[in-house]
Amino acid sequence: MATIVPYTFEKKEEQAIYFTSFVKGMKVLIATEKPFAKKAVDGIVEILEGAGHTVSRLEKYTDKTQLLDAVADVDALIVRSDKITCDVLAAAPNLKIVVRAGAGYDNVDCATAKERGVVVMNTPGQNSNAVAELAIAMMIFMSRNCFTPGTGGEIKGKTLAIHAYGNVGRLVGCKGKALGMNVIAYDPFVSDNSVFECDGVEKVDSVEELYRRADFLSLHIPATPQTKGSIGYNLLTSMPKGATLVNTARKEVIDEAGLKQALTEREDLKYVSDVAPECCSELCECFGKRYFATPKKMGAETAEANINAGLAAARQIVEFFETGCTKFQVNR
């Protein structure tokens, strides 16, 4: 089992002493079933080896046993959407840190990692612009009849509602305002109203009001026990005529039965997603141009986001071993 890391120290000197043995010579594995761009990998290796660590790579692996074998002697792990489950963690007795290169981290068993003293981090903000651009593109795509012949609409002057006002949500709002949209947002976890005021965005008081006013609803909530299946029939059927729900978050937050019922009863509603639901083929067959999903999740699939997230992951590992920094830890 990995060394249990004490995350709090009486003095900074104590923290520095504790991490002295970690500063150099750690073995870092880049485990990516869907590999980083070459430029990203080269940068990751340069950062890590420049700090005195060794780097190994497991790319385009096709079987989980390959991952289990590869983690046997590593101290740190960089992944993308790879599943770091309890058995992977058990197979890595020296593991001290996992960095998910991206914002979402539901592919990592954070609870088991915490039990084993393994720090889990994400790289928030590195993919945000890529996801925000895709969300806006999806709005235009749906408003223009999925780029098929026929009269479409414009997004200028429409109300853009943002559900969760984090890094991506704020960027979507900024881009929407630049295109002449009226932007409103709801996020119960953002208590500082000046954030909304600074952006020129109206903060609404409830999720019900948000959906009731949305011509376009951009969804950015994480998949948690509280949010899974939370977006369903009641919220969707409360949206204005011709409204579009844009999901660049997670498929699990959608109540698929409620979605199908809402699309069936409301022939004006549209749904576009960056992650195909389980009932994708049924939605395609039943609702035509009112539904679209990308073939696979593409929000972070830009060269820039790929490089940014990878380099950030490498830097966070270096800082963790040098100073014990756990700024982006998600399993406290």
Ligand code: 3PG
Contents of the next structure:
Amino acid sequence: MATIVPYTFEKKEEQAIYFTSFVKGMKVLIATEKPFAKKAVDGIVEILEGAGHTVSRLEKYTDKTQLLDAVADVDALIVRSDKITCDVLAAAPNLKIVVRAGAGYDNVDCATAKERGVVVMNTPGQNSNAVAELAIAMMIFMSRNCFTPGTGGEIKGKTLAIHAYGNVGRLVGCKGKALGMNVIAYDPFVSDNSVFECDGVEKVDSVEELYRRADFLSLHIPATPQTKGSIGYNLLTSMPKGATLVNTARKEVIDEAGLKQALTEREDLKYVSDVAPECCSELCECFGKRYFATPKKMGAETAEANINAGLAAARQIVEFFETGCTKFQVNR
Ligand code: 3PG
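The form predicted in complex with the ligand is what I want next, because the block you gave corresponds to the form predicted on its own; please supply it.
Full complex below, order starting with the chain above.
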């Protein structure tokens, strides 16, 4: 029985010796309730088997017990939004690494993984373009009355406000500019102003100013204890007349009571979301074409994004077992 792998080493040589001992023959599970495109799975298998590992798949599972059973003897896991909670980690005593093929890792209990010596990684940037394209599509969809008859509006000339200027936010901004939008952004974690300057995007200094000026507000903040429920009534009602909040981030960052109140009081506001909030049926009933949500998260649902993120995940696992590389680790 393999022991749990520590991932901090006193000396580089120790790390090298440790990893050399199990370069090959690791059991890797692809656990995806929402499966990757076939081409992505084929590519993942090719990379991992080519490096001497074995691959098993658990796709479209409907019950957590299936996941608990499947992880029992695995050394590595590739997942999407699959919930890797403490009981899943406990059911996988050999587990050494979890790679979330995608950006957000709020679905993985990173703290428990760390306690158990399990490395958690993501694959930043690999599916960003797909999400950015969806955000733009959602703006046009809402501007055109959800593609129902009636006079709509154009996005050209409108102010596109980007909340968090990371991989996705930046791509949304560039696409918005190409479509003739006036792009502004807020991100307190990007201290290098040249990032905004070289994109020709105006950096604003406060979240309040961002919302106050946004005809379209594109949300790209991660779901963390600090951000959950942070977008609510005050920010929403500060938006200009006819504004649309576009959420391709996480439903949890919205204060749903505040959202409902804002949409009730302001008959011009709109909300569009990639994945339905808890209060979806109520919003559908009360706000008609001012509200739309995808039934299942679809931002990264393109073959290209699946291939980019899936193959990156496979390569990161191979490198981890071959060299101990933890470049994309998110639970240090
Ligand atoms: C991400 O965080 O990368 C996106 O939300 C995509 O998630 P998915 O892989 O579950 O589609």
